[in-house]
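Next up: just one chain, as structure tokens, the form predicted on its own.
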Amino acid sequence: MQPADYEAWYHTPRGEWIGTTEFSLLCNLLQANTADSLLDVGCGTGYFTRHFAQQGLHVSAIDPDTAMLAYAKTLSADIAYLQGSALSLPFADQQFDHVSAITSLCFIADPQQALHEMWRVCRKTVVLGLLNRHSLLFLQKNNRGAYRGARWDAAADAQNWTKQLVPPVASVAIRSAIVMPGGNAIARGIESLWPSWLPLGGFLAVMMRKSAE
């Protein structure tokens, strides 16, 4: 998908609703303080990166796709964008308070290695946005359109990843959103009533927090 087309989708009524709902869920899990630092891994056009910056965070971002990065820079010149791989992040240990990877880990063949790197460079929290294998969205979109080639994970997969991290994860929280992905009035009504702790939404949000030592 071309960067402009990818970004334009988030500005459609359905895309805006999905993006806003996902970001709200991530922020509730992250519990970041104003002026905390955050690295956005696999930032794409910077949609979520910009939203984190608008919350007052000091944001940096990394992505392997030069076209996506070039487009992202036209939308937010004040954010530090860098080309690089999630499998080998060019940052020091604990350089950032928080690290996010939102619907980017699903396109990485070795999610455990990428998560190991994110855990290494964070001081406090890693937050992930995953595509949920146990969802209506999976039945509708698996291997189609922009989802072609994506890996769909489950809450159990995320739990298994966390068990292999060093130092050990102090706490984990998993929530979900976008139960009915159509975005119409019925979908929005169901979403407002659906408990986010049920891991059946198309979007899985996973928070891993380090021990406060």
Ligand SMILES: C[S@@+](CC[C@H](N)C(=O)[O-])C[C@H]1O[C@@H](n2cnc3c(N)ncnc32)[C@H](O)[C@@H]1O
Second form
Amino acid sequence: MQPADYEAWYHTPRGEWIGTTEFSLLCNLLQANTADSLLDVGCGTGYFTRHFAQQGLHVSAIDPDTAMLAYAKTLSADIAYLQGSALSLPFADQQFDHVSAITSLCFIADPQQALHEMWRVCRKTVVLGLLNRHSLLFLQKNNRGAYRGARWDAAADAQNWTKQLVPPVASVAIRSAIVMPGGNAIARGIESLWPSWLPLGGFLAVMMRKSAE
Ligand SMILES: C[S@@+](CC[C@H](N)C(=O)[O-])C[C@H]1O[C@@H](n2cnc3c(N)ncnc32)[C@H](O)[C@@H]1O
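Moving on from the form predicted on its own, kindly provide the form predicted in complex with the ligand as a structure.
To see the whole picture, the full complex is given below, headed by that same chain.
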């Protein structure tokens, strides 16, 4: 998909609802302080990267796709965008307070290695946005459009990845959103009442904290 088309989807009524709902869920889990640093892995056109920056975080971002990065740079000159892969992050241990990877791990064949790298460069928290195979979105979108080639995970997969991390994860929280992916008024009403701890939404948010601080 062309970067401009990818970004334009976030500005459709449905895309805007999905993007803001997902971002709000991620922020609730992350609980970042203003001026914390964050690395956004697999940033694409930088939709979430820019939202994190607007929250006052010091944001850097990385993606292997040069076209996505070039487009992202046109939308924000203030963010440090770098080309590279999650599988080998060109950063020091604990360089960032937080690391996010939003619907990017699902395009990486070795999620454990990518997560190992994110855990290495983070000081406090890693937050993931995953595509949930136990969801209506999976039934509707599996292998279509921007989801083509993506792996659809489940909460249990994420739990298993976290168990392999060193140092061990101090706490994990898994939430979900986008229960009825159509985004009409009924879907939005149900979403507002739906308990996010039920892992049945199309978007799974996984938060891993390094210590209880
Ligand atoms: C669906 S897009 C998500 C972009 C953005 N995070 C968002 O949610 O709008 C998936 C992104 O993962 C990136 N990606 C694929 N393989 C990657 C890898 N090995 N390391 C980091 N990012 C990768 C792609 O280039 C693409 O920009």
